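As structure tokens, one chain now follows by itself in the form predicted together with its partner chain.
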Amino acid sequence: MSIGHTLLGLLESGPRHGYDLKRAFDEKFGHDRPLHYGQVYSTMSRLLKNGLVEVDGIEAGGGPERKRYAITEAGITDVERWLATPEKPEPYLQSTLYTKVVLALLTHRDAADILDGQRSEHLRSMRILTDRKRKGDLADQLICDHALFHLEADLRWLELTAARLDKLREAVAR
């Protein structure tokens, strides 16, 4: 999962201090893996260098966690592009997809669009596997079926999430 894009997305609703960014990330996405401060600052300095964020103010007392960051136009474009690009279908995508959906809801983008785009990307892979299965021998069929069932599991999660978008929107707004 892209921590940089996630932090950028969190900044889209308004400037935040480093410590505040970490807290928002951990609360929304870091259930089993909270960020280290070190990760936040190395990520933020990379984003600064690339012009995707700017320092918007520094609190008295110094220390890197006291810097307040704001997203730039280039940063917004970068988040937009990341959200709109479907993930390559592979196992255990859930955390990235979940992050994208939550960020889309937080930034008032169309989360259903992201899910539709991802379904389409998954189906593209599933068509290729299905075609290989049709033309192949039993071994091909079994190998393709294994991959197909995994992709199908992603999609079942995706459909369930799509059906719960309204509830999720309420939950993330809190």
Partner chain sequence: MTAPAGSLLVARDLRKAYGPTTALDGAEFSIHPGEVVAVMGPSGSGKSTLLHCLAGIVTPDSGSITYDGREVTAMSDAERSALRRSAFGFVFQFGQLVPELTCVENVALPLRLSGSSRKEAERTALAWMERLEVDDLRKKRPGEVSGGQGQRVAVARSLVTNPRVVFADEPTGALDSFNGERVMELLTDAARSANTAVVLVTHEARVAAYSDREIVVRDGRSRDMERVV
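Cool, the form predicted together with its partner chain is there; where's the form predicted alone?
A lone chain is what you will see next.
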């Protein structure tokens, strides 16, 4: 995810302080990985340097000065371009799990145990996501569906690989 573009998009509704941007990001996108304050402020500094945001005001308070940021026309154009650019699909051709299975076969370990353990972990994750989806709002349901569909595809791969372990063992032994 492009944090810079996401923060720019959040600024389109109006100027905000870094603290407000972090809170809005975490509420909408950061359930599992909230932003650190330092990440927000370093990103805002870069966006300011690149002319994508401007300081709309500075407020003195009991602590450090609080800058209020506003998106510029260049920032709006950048967000529009980013939103219109399709994301490259992840082909997963360098999978850690695949590497573990092949390495287990090469070292005469039980690759089926690795696949079984991974299947259990996927099912555990799916149960957690399904519970979160059931309790969540529409946005949470959609992000959970996205993750669940990927996990389902992984489970199909695990089953297919388990069914082909003997053939794979022969292929990697050559």
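From a predicted model like this one, the values you see are computed outputs, not experimental measurements. Whichever C-alpha set is largest while still superposing within 1.5 Å between the two forms counts as the rigid core. Numbering follows the first chain given and starts at 1.
Relative to the superposed core, I76 undergoes a C-alpha shift smaller than 2 Å between the two forms.
After superposition on the rigid core, the Cα atom of E12 is displaced by less than 2 Å between the two forms.
Comparing between the two forms on a rigid core frame, one finds that L142 has its C-alpha moved by 29.6 Å.
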